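Starting off, we have a lone chain in the form predicted on its own, written out as C-alpha cells.
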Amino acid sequence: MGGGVAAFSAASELRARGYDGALTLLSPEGAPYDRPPLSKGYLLGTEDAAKIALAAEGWYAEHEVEVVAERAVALRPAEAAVELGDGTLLRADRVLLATGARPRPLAIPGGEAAYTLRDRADADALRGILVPEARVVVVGAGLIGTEVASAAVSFGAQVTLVDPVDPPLVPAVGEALARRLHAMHAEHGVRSIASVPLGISASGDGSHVVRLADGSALEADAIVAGIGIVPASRLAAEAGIEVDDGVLVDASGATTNPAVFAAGDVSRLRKPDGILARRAEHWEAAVRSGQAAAASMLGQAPPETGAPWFWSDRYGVHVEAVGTLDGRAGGSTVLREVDGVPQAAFLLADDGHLLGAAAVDLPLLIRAARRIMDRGLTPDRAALADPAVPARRLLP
C-alpha cells in the first residue's frame, strides 16, 4: 500500500526474488512516482510527470503487478484483507504499509493558509504561485524549505525564509557546511529571519500577514510550510498494530502483526534492545526498507545495507551526506577547505573511524567516504583535509 519508492521497491524486490503470486499495488495516485524531484526538477519545470515515474508504463504489466488507484480505509488482518472506501475487500496473505507521511501542519492561527509540498498536486499548486515579484514566505529552512526557496527565487519571487535555528542542518552536514549553505540564501537574494511564526491573517487584497515571535510582520502573497512530516500510521493503529511516531518495525520491516509489514516514511525501527530509532525520512532509506520488507515477507534474508545517505539541491549546487555529522555524541571534525571555504566535512570517532561525511558538489568524495565507513576502515586525517588528494586515494 503506497505510491512512493518504498512500495515500488518492495514490489520490484518481490519479483526479483522469485515471487510469482498475485501482487497488488494500492496507490491512490496511480502508478508510483519519485518524490524528491517534487521540490527540485519537477517544481522548476525541468522534469514532467513521465520523467519522475519510477518505472515505464509497461513495467507493471510485464511484471504482473496490478496497480489499484484506490485508498484503503481499514486493515482487516483477522480477515486477511484490506478494506477500500467503497467497502470492497482485497484479500491478502501479506500486507506492506508504505503509506508514507503527510506534511506537518503549521499549528498557528491562520496556519491553514500555508501551502505544503508532499505530492504532485502540491507541486503543481506551488508552481502556480511562484511567479515574478510574488512575496513568498517559507517557514522552515530544512531540505524542503530551502529547495522551495531556491526554486521560488529562480522564478523571480521575493523570498523570506523563517526558521528559529541559525544555521539549520548542523546535525546533517556539520556546522561549517551548514553555515556555508545557509549563507547562500542571502547570496541569492533570500532574506533569512531566525524566528517562528505566531499567526497568519488575511488581508483584503488576497494577501496575508505573517506575525513573528520577534515582533515583526511579513506581508506575503503566498506562504509555504516545510516543517517536517507526520507518519500516516492511522490504519496500523486502528488495526491494533503498535505505533509510536510511526509504525514500529524490526530490521526486516515486521510489525507487531505477523501478516503486516511496514516500510518507508511511515515506519520506525525498534532496535533489538528496545530503543526506538529516529525515523529515516530519506529516499534511500525508503528504498532499502522496502527491499528488506519484501525479503522478510518471503522468509528470506534482507539485502545488506550500508551507511545512510541523502542529497539535496539548491541554487545550482549539489549537497550529499553519508552517516552522521552530529558531533554531540563525541568525535572530532576534519574540514576540507579551498581558500578558506569549506568544501567537505568529516566526523571521526575517537578511535579514528569515519562516522560521517558531507560535501558540496563532490559526489565522488562522498562515495569514497561511504566505502570507508562500510568497510570499517580508518582514513588518514591529513588526506581527508587536503583538497589536492582525489577521492580514490582516500581509501586506505
The other form holds:
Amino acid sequence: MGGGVAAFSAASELRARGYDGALTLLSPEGAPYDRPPLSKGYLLGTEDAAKIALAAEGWYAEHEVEVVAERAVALRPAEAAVELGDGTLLRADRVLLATGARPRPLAIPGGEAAYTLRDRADADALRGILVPEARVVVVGAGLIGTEVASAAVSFGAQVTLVDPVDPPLVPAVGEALARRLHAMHAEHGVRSIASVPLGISASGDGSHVVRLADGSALEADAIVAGIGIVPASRLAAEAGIEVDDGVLVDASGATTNPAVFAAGDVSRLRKPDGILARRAEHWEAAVRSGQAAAASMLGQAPPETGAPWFWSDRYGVHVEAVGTLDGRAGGSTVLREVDGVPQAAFLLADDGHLLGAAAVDLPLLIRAARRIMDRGLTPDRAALADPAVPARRLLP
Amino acid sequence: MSEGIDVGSPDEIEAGTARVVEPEDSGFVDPIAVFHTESGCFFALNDTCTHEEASLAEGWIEGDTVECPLHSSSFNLRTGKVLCLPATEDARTHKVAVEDGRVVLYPGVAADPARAAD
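The form predicted in complex with its partner chain is what I want next, because the block you gave corresponds to the form predicted on its own; please supply it.
Okay, now the whole complex, with that chain kicking things off.
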C-alpha cells in the first residue's frame, strides 16, 4: 500500500528476490513517482511528471506488478485481506504499509489557508502561486521550506521565511554549515524571521495577514507551511497494530501483526532495546526500509543498512549529510574550511570513529564518509580538515 | 562512428578517476566518461547521469561501479546497468580498449559486456 519510493522499492525488491506470486500496488495516485523533485526540479519546472516516474511505463507489466489506483479503507489481516472503498476485499497474505505521511497542518487560527507540499498536485498548486512579485510567506525553514523558498525567489516572488530556530538544521549538518546555509537566504533576497506565526487572517482582496509572535505582521499573497509530517498510520491503528507517531516496526519492517509490515515515512523503528527511534523522514531510508520489508516478507534476512544519508538542493548548491552532526550526545567536530568558509563538517566520537559528515557541493567527501562509517574506520582529523586532501585519500 | 579516438596513454588517467571526452572531440552527441578503475581496467559510459544533470566522471569509482556524485545512483561500468534508484535508466556504454599503449575510445560502439579485463 503506497505509491512512493518505499512501496516501489519493496515491489522491485520482492521480484528481485524471486517472489513470483501476485503483487498488487495500491497506489491512489497511480504509477509511483519520486518525491524529492517536487520541491526541486519539478517545482522549478526543469523536470516533468514523466521524468519523475520511478519506473518506465512498461516496468509494471514486465514485472507483473498490478497498480491499482485506489485507497484502502481497512486492513483485515485476520481475513488475509485489505478492504477497498467500494467494499471489495483484496486478498493479501502479506501487506506492506508504505502509506507515507501527510504534511503537518499549521495549527493556528486561519492556518488552513497555508499550502503544503507532499504530492505532485501540491507542487502543481505551488507552481501557480510562486509567481513574480507574489508576497510569499514560508513557515518552517527545514529542507522543504528552504527548497520552496529557493524556488519561489527564483520565480521572482518576494519571500519571507519564518522559523523559530536560528539557524535551523544544526543537528543534521552541524552549526557551522547550518549558519552558512541559513545566511544564503539573505544573500538571495529571502527575508528570514526567527519567530512563529500566531494566526492568519484574510484580507478583502484575497491576500492574507500573518501575525507573528514577535508582534509583527506580514502581508502575504500565499503562505506555504513546511513544518514536518504526520505519518498516515490510521489504518494500522484501527487494525490493532501498535502505533506511536508512526507504525512501530523492527529493523526488518515487521509490525505487531505478523501479516503486516511497514516501511518508509509511515514507519518508526523500535530498536532491539525497546527505544523508539526518531522517524527517518528521508528518501534513502524509505528505499532501504522498503527493501528490508520485502526481504522479511519472504522470510529472508534484510540487507545491512549503513549510515543514514540525505541531500538537499537550494540556491544552486547541493547539500549532503550522512550519519549525525548532533554533538549534544558527545563527540567533537572537525571543519574543512576554505578562506574561513566551512565546506564540510565531521563529527567524531571520542574513540575516533566517524559519527557523521555534512558538506556543501562536495559530494565525494560524503561518499568517502559513508564508507569510513560503514567500515568502522577512524579517519585522520588533519586529513578531514585539509581541503587539499581529496575524498578518495580519506580511505586506506 | 566506429573510428577510434586516442584518449591518451593509460597512465594519463589516474586509476580510480575518469576523463571526459567532449562531443567536439568524439563526434558523439553526448559527453563520454572514460573510467580507469583501481584494478586497471578502462570503461566508457555516457558521462551524464540518466537521472539528472550530473557528471559520472566526477562520481565515486569503486570496483566495477561508479556512484553518481549527485544522488548516488550506481552504474555498472562494464554494462551500464543502473544498480539503484533514483536513476531508472541504464547508462549507454562505449567500447574502449588499450591498443599499442594508448587508450582508444570508440564513440557510439557499445561495449562488449563479456570482454576480459584489459
